[in-house]
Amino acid sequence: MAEWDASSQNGALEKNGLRRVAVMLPYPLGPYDYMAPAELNLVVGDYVVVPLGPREVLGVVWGKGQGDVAAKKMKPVAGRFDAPPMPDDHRRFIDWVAAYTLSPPGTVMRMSLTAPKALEPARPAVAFRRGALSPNLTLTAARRRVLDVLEERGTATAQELADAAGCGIAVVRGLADAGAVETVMLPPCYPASTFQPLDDRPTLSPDQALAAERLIARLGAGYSATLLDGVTGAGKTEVYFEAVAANIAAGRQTLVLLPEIALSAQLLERFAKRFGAMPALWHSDVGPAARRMTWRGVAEGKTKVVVGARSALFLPYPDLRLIVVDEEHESAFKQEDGVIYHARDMAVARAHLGGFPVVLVSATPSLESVVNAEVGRYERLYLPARHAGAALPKIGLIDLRREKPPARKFLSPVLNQAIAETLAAGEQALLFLNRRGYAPLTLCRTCGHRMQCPNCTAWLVEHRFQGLLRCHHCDHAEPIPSNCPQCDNVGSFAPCGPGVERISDEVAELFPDARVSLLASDMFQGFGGRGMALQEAIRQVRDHEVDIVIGTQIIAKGHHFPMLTLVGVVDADLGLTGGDLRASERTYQLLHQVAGRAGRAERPGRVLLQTYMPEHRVMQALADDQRDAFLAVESEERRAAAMPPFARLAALIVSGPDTAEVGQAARELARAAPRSDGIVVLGPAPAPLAMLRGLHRERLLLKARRDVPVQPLMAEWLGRVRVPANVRIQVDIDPYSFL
C-alpha cells in the first residue's frame, strides 16, 4: 500500500520512532491500541491495517493510545491505505451517533467502510488519441467515423468512440492495432465532479424566489435547520435545487437523501436537465464498481452531489456544507436493524457537528419537525400554491358502508363510475392500495387453516402472480398448494382481502380495453436491471402510455403525471388501525401525499378515498383541506399523553431462540428497570410480532419527560442484567415501530 501524502493534515502523531496509537476497528470492539513505526507518519483518520488474531483486518486510526498494555505486548500496525485520512467532523459524527443510539463506535463505523477497495487509489482511463496514419491502412465508413469523432473531441475511451461512431469497439482496436490511434491514460473520472448549470431553468415563484433566497444565504452561515414546506407540486425540489447550486458554485460538497430508491428515479432526471451532469447516486443496489469511483470520489473531494438513501450519510464528505432531506416525514429514513437510527434526526445531528445548513423537505411535515419550526429551533418557509398555477384537487369521501361494491368485489359503483369519466376525457386515473400481492391471507373454506410464515408471527400473502405465498416480513415462500395441509381438501382455499394484483383483476375485468400498469416494490427490485424497468414504467406513465396505474405507496409521492387527473384510494383506512402512536399521522401523510399526484398539470384532479369511517378526523382532515388543523389536534393528544415530541421514549427488544431464555431476560430487565420521577417503564410484554425470522421477541418501553437524557439511564439499566449469549437486546432510541 502506497503513502497517502498526509504533510498536510491536522493531528499527527509524534515522530519518535514506534508509538501508541488507538485503531477503531469495524467491530462491536472499541479502539484497541497498536504500535505504528515511525516511517508510517499515521495522522488520526488514517485508513489501517492491523493485526487481529491470526488474520490483519482494516481500522482507522483514532487517536492516541490510551491502554496501559505494555509496548512490548503490542502488535504494530502492519500497513497504511493510499487514501484521504477520515475527515474529523465524520469521526466526531461517528462517536456521537455510537453515543446516541447506544451501539458500539466500531460497529458505527463499520457503516463508513461498505466499499473497501475504493481504498485503493482508482485506475486511470484507457483512452485514445488520434495517431499516425499509414497509407497502407484501409479506411473503412466505421474507422472513418471513429477518426472524426477523435478529431472533434481530442480524446475518448474505446467504448465513447464505439457509441458515438456507431460501431463495435472491435473498429477502434483494429486502428489501435494499426497505430493510427494512440493509447493514452487520463485520471480517474469520478462521478458528479463536473457540472455545467443550464440557463433555461424554470423560472421560480415568487413565493419560491423568496424561499430559495433564504436557503442559499444560509450557505457559509454556520448550522442552521430549515423545514421547506409546501403543498404538493408547489416546486420545492427547484428550491432547493437553487440552494444546490450556490453550494456546487462554492466548490463544496452537498448531500440529498431520499426515503426509497424509487423516488430517485424522477430526482435524477431532474438534476442532470438543471445541472448538466447526473449526481453520485448511494444505496445497497449500487453496483460494486459505482460505490468504489463514489466513495473514492467523496473521501477525494471531487464528487460534489451525493443523491442516496440513509447510508449516505456514513460516506466520508471532507468539505459537506448542505445536506437536503426530501420527504423528512417518511418512516423509511427509520433503520431498524444493526445500528437503529433515523437518518433525518441523524442528518440534522451531523450538519450541527459540520456547522452548516440541513434542509427538511415536505408537503406533510412530521409533527416532530412542526414543532421545532413552532418553538424556533428550525426556521419554516412555506409555499402555500402549487407551481404554474395548478389547482390542487378535490378530495371527497366515498362511504362503503353506503356505497357497497359488488360481492368479492372491492371498487365501489361511484369509483368505477368516475375512472369511466376519466378514460372517456382522454386521462389517467390511480388507484391506490397499500398492500402488495393478491391477498394478505389465504385461509381453507372447509377447515379454517390459514397459511402462516414458519419464521415470524404473520400470515403468508399471496402473490398470484409469481405462483407464491411470501412473507413481507423475512421473505420466507413457498409455492401455493393445491391441497390443505390441515384437511387435505383440494381447491379450498380462498383469498380474504385485496392486495394491488386482485385490484388489477378486477380492473381488467371492468375495463378490458384499458392500458393498465401495476406498480408494486416487490416487482421492481434493485436499480439495475429491475430498477430500470422501474425507471420505464414511470416514463410510460408520464407519457400517458398507461390510461390506469395500480400502485402501492412505491407511486404515491415524487412523481409528476401531467395527465393523472383521477386518484382513488382504495382503502383509505389501512393503517388507522393497530395502536401505532403514529397511525393517524401516517395515515394522513400517505393519502396527502397520493393525492397530490391528481391535478398537477393543466387540468383539474379529483381523488376519491375509499372508507368505512368518513367521520375519522383523518378524512375530515383531508376532504376539508385541514393539514395544520389536523396537526394542531394532533400535538395536543400527544402532549395530554406525554408522548413524542413532548417526551422521550426508548425500546428495549429481546430476542431469541428459545422462548423460555427471552422471556427469563426480558424479567430480569423488568426488575432492574430504572425509577425515579419522570420515568415509566412498560412491559416486558410479546411483541405484537412475537416472532420474526425465527427468533422470540419480547419489548420494554421506557418512557421519560422531554428533558431526562435518556441514554445514560439505558446504559447503567443494561449494565445491572447479564443476559445468556444466545439472547439479544437491541436498544431502540425515539422508536418508530412498535412491532
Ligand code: ADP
Given for the second form:
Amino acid sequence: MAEWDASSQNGALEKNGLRRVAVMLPYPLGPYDYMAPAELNLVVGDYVVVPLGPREVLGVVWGKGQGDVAAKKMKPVAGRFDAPPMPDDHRRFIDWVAAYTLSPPGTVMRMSLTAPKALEPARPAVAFRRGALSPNLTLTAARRRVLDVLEERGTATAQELADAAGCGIAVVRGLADAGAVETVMLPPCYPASTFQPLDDRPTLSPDQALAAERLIARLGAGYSATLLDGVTGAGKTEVYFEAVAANIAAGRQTLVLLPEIALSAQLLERFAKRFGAMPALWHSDVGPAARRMTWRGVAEGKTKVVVGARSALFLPYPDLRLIVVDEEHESAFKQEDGVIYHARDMAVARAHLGGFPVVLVSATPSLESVVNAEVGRYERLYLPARHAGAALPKIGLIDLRREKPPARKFLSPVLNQAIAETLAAGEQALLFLNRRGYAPLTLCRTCGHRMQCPNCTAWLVEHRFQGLLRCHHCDHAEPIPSNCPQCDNVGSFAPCGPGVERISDEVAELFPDARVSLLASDMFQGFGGRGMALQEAIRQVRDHEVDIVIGTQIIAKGHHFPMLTLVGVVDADLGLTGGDLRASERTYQLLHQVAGRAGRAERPGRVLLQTYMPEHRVMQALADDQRDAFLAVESEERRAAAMPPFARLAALIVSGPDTAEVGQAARELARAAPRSDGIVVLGPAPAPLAMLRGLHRERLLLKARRDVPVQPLMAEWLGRVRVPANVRIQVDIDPYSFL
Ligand code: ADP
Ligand code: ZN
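For comparison with the form predicted alone, provide the form predicted together with the named molecule.
Now the full complex is given, and it begins with the chain already shown.
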C-alpha cells in the first residue's frame, strides 16, 4: 500500500514534482500506478478514470505511485471527476476495514462507489417565479392558485407548484408559455441540508437530561464510545436526538445507523417532527435518483444527517462528527456476504479514526458492549424507567408440556383464552412466530420423503399463499407437487410444524369474527419489507383496523401500537436450538423486543411465551425481568469457555462445486494452520449448511486469546496454502453465523 506523506496530503501532487499516482480500483487488485497529467491537477482522493486493459474504469487516487514501474510503461490517468476528493479519514477507514476483515481494499472501496452518477455535479433544479401578467391571460382557478403559491413562496419547482395548488404540471407549463411565470435555476437541493429548530421538543426527565448532557459534552471532544442503555420506551431516542440536534447546530455531519428492518416510517416521521426536515435515507431500496443526491450531498458536506443501514458507513463524509448505532445488539448489522463486517464494530473504528464520539443504543445491549462498558472501554449511560411511568408488560410462561395445544395445532388453551379476553376488551393481540411460510417441512405421509432444496442442505418451506415450496437459503422455488417425487402417491403431503401462515389458519378457525393481519417479509416482496404495502399494513394495525396480528420479526421492532395489549410468542424456544454461541443472548434480545410491543400506551400489556423449556435461564430471565443477572451468567459461561467477547474467533469457509476439492483444500488449510500459544484451530468440518446454492462447504474456526493479533496470523496462514481456482475461501473475522 502506498504510504502518503502527510505534509503533501490534499496538496496538488504536481507541487512536489510528483508525476505518478497510485490509483485504487474497485476490484480485488491494485492499487496500480498511473501517470498524472499535469493539467489534471490531481490531489489525493480524487475520483478518476483510468485505463485498465482494454477498458476505462473508475478509481480513486490513493497516494503517490510506488515507483516500481518504468515510466514508459505507465498509462496516464484519463480524466478526473468534478467531485470533492474522498476525504482522508474515509480512505483511512477503507484501508482499516480492509486490513481488519482481510479483504482487498479495492473491494471495500467499491462499497463507497455505489452511486457513480453522483460523481458528476448535480444539475441545478429548474424552478419558477412570477413573471409579468399579460392582460390577455385567462385566469382559471387553478392558474390563480399556482400564482398564489408563488406569491407566497417566491420560487418553487413545477412539481411543488402542482402539489401545492392541487393541479397538473400542465397548468404550470401553460403559465410559463404565457410568460406569467418565468424559469429560474436553483442550486441543487440536497437532502437533509437545512433544518428548522423546533420549539415543541419534549421536556426531558432529569435522568434523560443528564444522559443528553453527557452525550452533548462528548461532541467535539475527540473519540469516545458510549453505551446508552435503558428499557424500551425509556426515551433513548429522545436523548440521542438531543446530541444529533447539537451536532446539527454545530454544522457537522451525523450518521444514525439502524438495522435495515428497523428503518421504519415511524422513526422518520418522528425525526422529521423533531428536526423540521427528513434525514437523508440510505439503504438497499433507495432509488437511483435519491441515491445520487444523497451521495453527492454527503460528499459535499451539505447533507448533515444520514439515517441508514450498515452501507451508510461507506458514504464519503468530509465532516462526520457523530455516529449513533441504534439497536446496536442486532445481528442484522453483520454483513454476511462480500466484505464480511459488523457495522457496529466498524462504526466504532470509524469514530476512532475520525476522532469523534460514537453512541451505541439498545434496551438489550450485546454482551460485547456490556463487557466493553464494564472494563471501561465504553462509558455507560443508563435510563432506568419507561417514560411517564408506563408499566413494562408482565411476561408469563406457558409450559407446553402441560398446556398442550390440540393435535396439529400450535396455540395452547391458555393463550387462546388470553386472546379471547383481549378481543373482548376491545384491544389487540400480536402472535409472534419468527418463521415465514406455512410449514417449515413438508413430508410424504406414505413413504416419509421430505421435500428438500436441490441446491442447499435445507428443507423446502411451504408458502401456501404463493402456492410454492421455497428454500429460505437460495432463490429456489417450485410449485407444490401433486405426487410424491419418491413414491408417486397422490395427495400424501403433510405439513410439519408451524409457520405464520399456518397460525393464521388456526386463528381464523378459533376467532372467525376477528380481523386478522399477517405480516411477514415475503408478503411484501418487491418492497424490501418497507414499501407502501407494509406501511399500509402497519397503519391498519396502529389505527385498530385489525384485531389480531400474526407476524415474524418484521413486526417486532420499533413500532408503537397503542391498542396492542397482548403478545403471544408461539414458539419461544425457536432460536435456542442449533448450538449457536449467541443463541441464548439472541433469544433473550428478540423476545424482549417483541414483548416490548405490548402495552406501550396507557393500557398495561401482558406477554405469554409458549415454551417446552420454562426452566431455561432465558425464559426465567424474561419472566423475572432479570436482564443483568442473565447477562452476568452468560458472561461467566463465555469467559469459562474462552469464547467472545473474552476471546477472538475467525472462521474460514471453504466452498466450491466439487466436494472432493473442497475437502482437500480444507484439509490442507488445517495442516498449514498456525500453531502457537493462545490459538486453537478447530475443523475442518462440513458446515451445518453443507451445501449452499449448489456449493459444498467446509468450515474451520480459529480461536485466539484476545491479545493475539489475529489478522496477520490469518494472512500468513492463507498465504501458505494454494487452492484450486474453483475453490473459494471466505474469511469471517468475529463470526456471528456458524451455518
Ligand atoms: P426508547 O428509544 O428508549 O425506546 P423513546 O425515545 O422512543 O424510547 O421514547 C418512548 C416514547 O416516550 C416516545 O413516544 C417518546 O416521544 C416519549 N417520550 C420519551 N421521553 C419523553 C419526554 N421527556 N417527554 C415526553 N415524551 C417522551
Ligand atoms: Zn436452497
